[in-house]
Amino acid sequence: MKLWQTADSMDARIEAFTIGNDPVLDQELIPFDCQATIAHVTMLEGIGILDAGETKKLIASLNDLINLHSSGQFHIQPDQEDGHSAIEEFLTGRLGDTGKKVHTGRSRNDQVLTAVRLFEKSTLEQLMALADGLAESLSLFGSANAGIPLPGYTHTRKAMPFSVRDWAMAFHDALKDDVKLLKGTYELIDQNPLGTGAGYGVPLPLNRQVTTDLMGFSRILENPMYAQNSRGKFESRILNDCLMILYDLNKWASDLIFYTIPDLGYFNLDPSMVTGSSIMPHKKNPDVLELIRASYHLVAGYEYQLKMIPANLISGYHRDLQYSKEPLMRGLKTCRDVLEASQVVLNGLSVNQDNLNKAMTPELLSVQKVMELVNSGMPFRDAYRQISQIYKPDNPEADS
């Protein structure tokens, strides 16, 4: 029987519909669910629900399950519905009645919420490390190409002189800010929801500080109703931070798509980074950059789902929230994949200094010429008009 089942049977079509994609999604949450369960059974021993022998056997079995999962030998079966059922069946199969005690003092609601929070913390730590690493690589790329000019563009037309180093550092600075956003969100979600049940607490003397310490949360999420109401809210905040990373990398990728156009050739992509055409043998396409660019829009859609799913629900748990896991997990994976791919692209990126030197055409210095006249005492508007005459069509001075 299912953890929640009270009737003898359920319509197979309805059961399949309500299970949805949970067996696939929960596969990634298994180690986090086990981590939370180890903390929970340790706490249950402390309040007299389990004895020392039962706790030892449960923890040993849960660690075995984690190892089986990491080696690809543990899979949630479709008829198990979700990771919670799969774990409990594993423990009951091994330990009999002892395994049946493991859910004491928990609801599936706070169980999944705890596993998801641990998953989120782990993934945010990965994202912060990847973003920091990419930012450092951008700084090194800028330093390695210091002194090389780069035309600045507005309206996709040449505007003013810039440099390769300053271009790289713009994205370095952006990613550093993105890491600050991730740290703020990490602090927000670093609250232990285990022990809040289905949103109204548990009528047992649970020691929530014990589970908080064992799982590495910085504090307890005290109000049980807020634990359930935070679902979707915290997740959309996480994806909004991912979206800020992808916003910056969308622009970075767009720049590189433009700068590596053969007609410009400011930068060169490593040959291993480009793809060919199925019909045009000359093509060298920056597909990886286009997908990095498109990922921003993809995750924006996931974030929108997370904002919409919990809206208009009264406080407490609702099955609607089951749908919040997939956009969260897809969004986090996309962000992680984009950061990793961007690092590989940057590692193979080179600068064509000759083409950049040739691209520094005279009109890029128009503002400098205006300022020279201003410094000599001419009013800005008069200086602007005088220099603008140089750049009228067919004026031979424009090329000098």
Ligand code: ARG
Contents of the next structure:
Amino acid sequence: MKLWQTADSMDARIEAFTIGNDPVLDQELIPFDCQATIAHVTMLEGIGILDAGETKKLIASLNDLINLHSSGQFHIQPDQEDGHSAIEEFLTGRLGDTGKKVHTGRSRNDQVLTAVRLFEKSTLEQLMALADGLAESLSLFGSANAGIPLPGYTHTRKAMPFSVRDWAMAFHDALKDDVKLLKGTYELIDQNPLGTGAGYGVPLPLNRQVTTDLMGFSRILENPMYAQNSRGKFESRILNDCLMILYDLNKWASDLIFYTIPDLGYFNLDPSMVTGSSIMPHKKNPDVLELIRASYHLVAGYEYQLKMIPANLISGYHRDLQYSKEPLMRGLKTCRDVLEASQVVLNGLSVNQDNLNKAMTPELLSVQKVMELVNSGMPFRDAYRQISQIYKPDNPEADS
Ligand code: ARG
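Same protein, the form predicted in complex with arginine (ARG) this time rather than the form predicted alone?
Let us now look at the entire complex, which starts with that chain.
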């Protein structure tokens, strides 16, 4: 039986269609939904809706549920529609009428917002830690390889001298910027939507400060209509930050695919990172880097879905918003997986100093030669033209 069900049963196909993937997706939200429910019942006791005994039992059961979930023993049943229903059924099954009181003063509309927001905060904390850790490792990689040269490329052709350290620090600096973006988004979303009900407030003297403090939100999301309208907006902001991380790691992976081409052999991937070919026995392929690279496009697609789903809806809740969960959760998971895989790749990455020394061919110094002439007083354009003669195809000095 559904939470909202009062009369006839629903057409089975329509029921399955409207439930969609919720039982699977909400499974991951259960601990956060329970955390919010604990805050909610504590607040309900404070305003006299629940007595101390009822509150104690509800909190004990919710903690049991969290433990059952973490040991893999709590599963939302397909006919339970969603995690919110599964939690209420669990409490009612255990505590009877006391369980039936748990939904007092809330709607699934603010319940889902709250659970998703807690999940987002926790995942953003993980992403910030992973991105910071990767940035730190890149800096260590740079220091460990300080002094080793690397040709800088433009148009995939050798351009000017660079260094392995500066290459690594380019991605260190990029990830540090991404962490700043994540922090900004974390602050933005750190608002408690619980207590906004279906989107128009709740005619009970709810104490929203209590639930805000109990759940660790920094402030109350005051306007109930904005609470609903923020669904999709906050989520696309989050995925945009993930996309920035994936943008940087896409380029990092592309660099590594290039630097590890056997013909160049600037860097070596650890043998445990490469994959083989089913037909060509000699192949050692950088599949991991290709998938890191491709994840950017995957998450760009999820972000696009998130931007589209809530657009053009009038203010307030619509079932369309249910579809925001999957791209959000997939996007966050992809970003976390990519950060973790990148860390493993970096741990096994080594530099082939001999090949890099050999790769530092003289044409990389063309700009330096121009600047030497400039320093001796020659106008830049004249110096440029003079030096460019060296690199004419028919000049025997060209490849010296
Ligand atoms: N699964 C729903 C969602 O994610 C939960 C909220 C349902 N609310 C409703 N009014 N039908 O949006």
